[in-house]
Every structure is written in structure tokens, then in C-alpha cells.
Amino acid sequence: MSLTGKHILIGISGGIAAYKIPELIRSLVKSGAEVRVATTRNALEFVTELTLQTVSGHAVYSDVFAAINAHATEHISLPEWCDAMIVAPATANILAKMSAGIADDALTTTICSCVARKPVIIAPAMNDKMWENPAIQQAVRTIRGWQNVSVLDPDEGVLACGTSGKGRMPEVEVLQEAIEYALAPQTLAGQRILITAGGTQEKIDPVRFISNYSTGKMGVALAHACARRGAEVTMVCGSMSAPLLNPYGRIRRIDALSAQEMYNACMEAWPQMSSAILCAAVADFRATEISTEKIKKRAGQESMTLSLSLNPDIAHSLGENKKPGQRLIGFALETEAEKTNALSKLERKNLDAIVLNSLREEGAGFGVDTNRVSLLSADGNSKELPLLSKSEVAESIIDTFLR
């Protein structure tokens, strides 16, 4: 999701995870956002004011009474300026103050004037023993009840004290995804969307399988985009290497390595769905017989014949069982007669639309972050997209077919 022109306010409190925030600022600025920072005085013990000012390009607000503040009431002007605020890390102290409405420094006064008017994301980070404190848990429950505020769950892992537990601040990629959730229009709120992604693996023997080059990047981009827009996503995943971010739990992941497993999962989920986007690269055939032992090469053997059987057709079966109001969107990757083959697939499988990929296009295909596609509708409309990031392609697919 592009953040071009967006104003993001970052609040930093005094936790060791503050050292990650310059990386978040760089990532947001790279995505087109303008970033400003408000901190507690303790936060500057973990990350320097000069570092934050350098990466954001703006002075840091850390002292209510500093003479260098751009406005006499910076804690009011910053919330008016921003489109969204994220507090990261949010320590136990900040959570307790927030829940009680205490505003006694630069950060807490800024939070206090922001939460009723703008989206605010809270990323707790502390020792697991502090996170489990009943007063902190009560504070989190209180804050989660506020209309404009979202509280992320801390991650589990190695903590600053050397022990392991729940209390780590989510990684930068998750924090940015949470910001993008907060800013995305909720055009798919209330919808349930089925998405398939990745490549299937068809076993030959215990150590070999038939597969393809799919990494799942396009499917993940679609899942992220739909979840940001407010949809509840059921994602049926084959083999894929693309990371799936899920800051608010709107994506339910089902792993299905083979075409048959993916077929079973899709057929079970489809009756409850509003729409489906079939992005996975599903094998058309599987081994007729799977050897229980590793197939060995025999002395003098020059060739091997492998018998294959047809896999179930997920798109065709969903199309046959499509109810009024459900929308079914397929993908087609073609190497010849691209549009003719894609339109034939759209008609044969009772699709509402199809996204046509071509391996002939530079920057498109497997394992890259960009794609160039054509969007074809059953009503005859079509749209040629230029080379875009897969995230931008996903947004275009939603805007064209799922409005």
C-alpha cells in the first residue's frame, strides 16, 4: 500500500525496543509518508534525538516546555497534523497512564489529544512478567475498548533480560502493516474472502514431488490488501516463501500442500464466502501411484516413465457451486494466445473475472515483487495495468472486481 502524502506520528516511550524505530521511520518515508516523532525523556536514553531527527527530517518533540517547539501547544498541533499515530514501544508505564487519562509529559499529552480523533496503534513491549501484571492487562482491556485505538499483541521470543516469553515488540514490517490497516478504506468490511496462494506439491515418493516456481507473493499481497480493507480472509496456502503479516488476526491460514488438499479446503470454505480469488499455481496432474520408498535408479537405466492422473479442478468446482451474490475471480498464466486462453478459462469455469499474467512481460512472473496483468471481466470489460508492485496490483484487483 502506498503511503504517499500520509502524515504519520510516531510516539516512543522508554523501552529497549526503541532502537528499532529509526528503521520503521526509514521504511515509512520510503513508502511516501511524512513522519514526525514525539517521545518521553526516557525514550531518548535508548535512541538519540539526533538519530530520530535525521531519519525523519523533523525536530523531535520530547519536552513540553522546550523553546524550540514549532508551536506553543505541540501536543495539540501534532495530532491535528497526523493521519494516524503509532506508539512503539508502548511500555507498561505508558499503557497504565493511557488507560487512566494521565497526561504529564510530551508523549502522554500528545496521545491524550489524539485518541479521540485519529487512528492510534499501540505496540506494547516489556518483560513478560510486566505484561502479565493484572493492572497492565486491565489497562490493555480498557484501551482496546476505545473506538479509534488498536492494540497489537506482543510477540513471544527472547527478551532483553535474556529469558523467553511474551513481550517483544512486533517487527518493523508488522508495525508498518498495522499503520496501513489503520489508513485503508474499509470497503470490504463484513465480507469473507477465500484466497489461494503458492504452488502445490504432488508427491512421487518420500523425497520427491512435482511442483512449480510459485512463491505466493501475489496471493500474500491480495490477502494483505483484503484484510486491510476490513475483510475476514481465509487463505489456503500451498508451498510459499512470501511472509504473511497478520497484525489483527483477520487472516486465517490453512496449509494445503497438494492439489487435493487445497481442493478439499476450498470446497469446505466456499459456502461461507462472499468471494474467492484463486491465485495459487495448482498442479493439473499428480502421480497415479506414490511410491512408499525412494525410487532408485537401476544399473543401466536410461529413462523413466511416470504415470500421471488428473487433479480435481478447484476453479471449475467452485464455479459449479457458486451461489447468487458470490464472486469468483481466477488467475491465468499463459505463454501463448494469452487473452484467448484466459477468456476461454473464464467461460468454462463460470468465473466472474480473471487476471491474466504473461511470462513474456519483463518484470512479471514468479518470484519478483512486480507484476503486469490484464483484468478481464465476464461482462466483456477489460483493463491493462502497467508494471506495478504486486501490492498495487492487488489494490487494483479489489477496486475493479470487489467494490
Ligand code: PMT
The other form holds:
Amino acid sequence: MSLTGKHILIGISGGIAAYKIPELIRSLVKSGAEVRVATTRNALEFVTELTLQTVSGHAVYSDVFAAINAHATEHISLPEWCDAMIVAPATANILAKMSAGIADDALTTTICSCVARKPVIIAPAMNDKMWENPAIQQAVRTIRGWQNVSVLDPDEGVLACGTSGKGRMPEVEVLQEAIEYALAPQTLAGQRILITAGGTQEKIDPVRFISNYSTGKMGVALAHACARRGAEVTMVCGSMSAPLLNPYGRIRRIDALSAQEMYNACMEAWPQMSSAILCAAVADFRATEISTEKIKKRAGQESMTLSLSLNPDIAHSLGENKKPGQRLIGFALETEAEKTNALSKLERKNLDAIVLNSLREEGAGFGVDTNRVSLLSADGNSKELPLLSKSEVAESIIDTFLR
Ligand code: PMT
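Please give the corresponding structure for the form predicted in complex with the ligand, as opposed to the form predicted alone shown earlier.
Full complex below, order starting with the chain above.
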């Protein structure tokens, strides 16, 4: 999602995970945002003021009484300036202070004046024993009850002290995704959307399968965009390498490697859905028989024939079982007679719209981060989009078909 023109305020407290924040700032700036930073004094033991100032391009607010402050009320003006604030890492100390409304330094006074007015995301990070402390858990429950504030769950894994447990700050990409959730218009709130993504794998024997080049990037971009806009997403995933970010658990992932497994998962989910976007590259055929042993080549064998049987067509079956009000959007990946083929699929499968991408277009289709698509609706309307990131294509599909 583009963050052009957005103002993001980052609050940093004194935990080891503070060393990751310059990376977050760089990523936000790359997405077009302007970033300002407020910290506790202790945070500057873990990441230097000079680093934060250099990557954000602005002075860091860390001392309420410093002479360099532009004026004496940064803790009021920064929350007024920002569109969203993230506190990362949020230590046990900061969570306890926040929940009690304590405001005794640059960061806590800033948080105190921000929470009632702007979206605030909290990313706790601490030792697992501290996270389990009943006072800290109580503080998190209190803060989660506030209207503008969302608290991310810490990740499980190796902690700074060398042990393993729940307490790691989520990765930078997840923090950015959480910020984007806070800024996205909630146009899909209350909707349930089914998305298929990735390529199917059709087994031949225990070591081989038939598949295609889909990485899941387009499907993941759609799932992220729908979840950000407030939808509950059910994502049926074939084989895919694209990472799925799910900061608030709005995306339910079902792994279904073969076309038949994907068909079963989609047919079960469809009656509860408001819409479906079918982006997966599904194999039309599967091996008629799956050998239980590895198929060996015999001495002198020059060729082999594999018998294939037709797979169920998921889009077609969802189209047959579509209830009034449900919207069904397909994709068409073509190499020739693109528009004619896409329109024929739209009609045959009873789709409301189809997204056409052609392998003849540079930067479109499998594996790349961009796509060039035409949006074709059953009512005859069509729109050709320029080469865009897959994330921008996803936003456009939502704006055009899911309003
Ligand atoms: O994953 P990426 O690397 O980012 O690549 C994205 C993509 C190229 C896979 C994606 O943009 C795309 O075009 N997906 C659909 C590919 C495809 O299989 O198109 P198709 O023309 O063969 O199928 C038409 C529609 O019917 C699709 O919505 C497909 O999901 C669906 N279908 C097809 C066969 C089948 N048995 N069941 C289906 O539901």
C-alpha cells in the first residue's frame, strides 16, 4: 500500500528489539511516509539518536526539557501531526505506564496525548517471563479495550537472553502491515472473502508432481488488501513462496495442494462467503493413477506416456452454486486471443468479473512483483490498468468490483 503523504510517529522504548526500528523507518519512508520518532532515554542505549535522526530525516524527541525542541509541547504537537503512531518495541514498563495513564517522559507524555485521538499500534517485546507477569497481562487487557489502540501479539522464538519463548517483537514487515491496517479505509468491514492463491501440485508418484510457476504473490497481495480493508479472509493456498503477513489474524489460511483439495476447501467455505476472488493457477488435469512407488525408467526405454484425468473446475462449481448477492471474480492467464478467451471464461463459469493478465506482457503474470491487467465485468464494462505493483492491482480490483 502506498503511504505517500502519510505521517507516522514511532515511539521506541528501551528493549533490544529497538535495533530493528531504523529498518522500519527506512521501509516506511520508501513507501512514501514521513516519519518522526519519540523515545525514552533508555531506548537510546539500544539504538543511537544519530541513526534515528539520519534515517527519519528529523530530530528525535527524547527529552521533554531539551533546548533543541522546536517548541515546548512536542508531546502534543507530534500526536496532532501524525496519522498513526506505533510503539515498538513496547517494554513491560511502557505497557504498565500506558495502562495507568502515567506520563513522565518524552515518550509516555506523547503516548498519553495520542491514544484518545489517533490510531495507535503497540508491539510488545520482552522476556517471556515478563510477558507472563499478571500485571503486564492485565495492562495489555486494559489497553486492548481502548477504542483506537491495537496490541500485536509478540512472536515466539529465541529471545535476547538466549532462551526460547513468547516475547519477540514481530518482524519489521508485520509492523508495517499493522500500520497499513490502521490507515486503510474499512470498506470491506463485515464481509467474508474467499481467495485462492498459488499453484496446485498434482502428484505422479512419491517424488514427482505436475505444477506451474505461480508463487502466490498476486493472491497474497489480494488477501493483504482485503484484510486491511476490514474483511475476514479465508485463503485457500496451493504451493506458494510469497510470505503471508497476518498481524491481527484476519486471514484464515487453509493449505490445499491439489486441485481436488482446493475444490473441497472452496466448496465448503463458499456458502458463508460474501465474495470470492480466484487467483490460483489450478491444474486442469491430474495423473489418472498416482504410483505408490517411484516410477523407474527401464533399460532401453525412450519415452513414457502419462494418463491424465480432468480436475474439477472450482470457479465453475462456485458459479453454479452462487447465491444472490455473492460476487465471484476469476482470473484469466492467457497467451493468445486474450480478451476473447477471458470473456468466454467469464460467461462459462458464471463469473461477475474476470481479471485478465497476459504472459505476453512484460512484468505481468507469474513470479514478478508487478502485473498489468484488464478488469472485465459481466455487465460489459472494462478497464485496462497500467503496469502496477501487485498490491496496487489488488486495491484496484477491490475498488472496482467489491464496492
Ligand atoms: O502467483 P503469482 O506468481 O503472483 O502469479 C499470479 C497468476 C499469474 C497465477 C495470477 O495472476 C493468475 O492469472 N491466476 C489464474 C491463473 C489461471 O489458472 O488462469 P486460467 O485461465 O487457467 O483459469 C481461469 C479461472 O478459473 C481462474 O480464476 C482459475 O483460478 C479458475 N480455475 C481454473 C481451473 C480449475 N480447475 N479451477 C479453477 O477454479
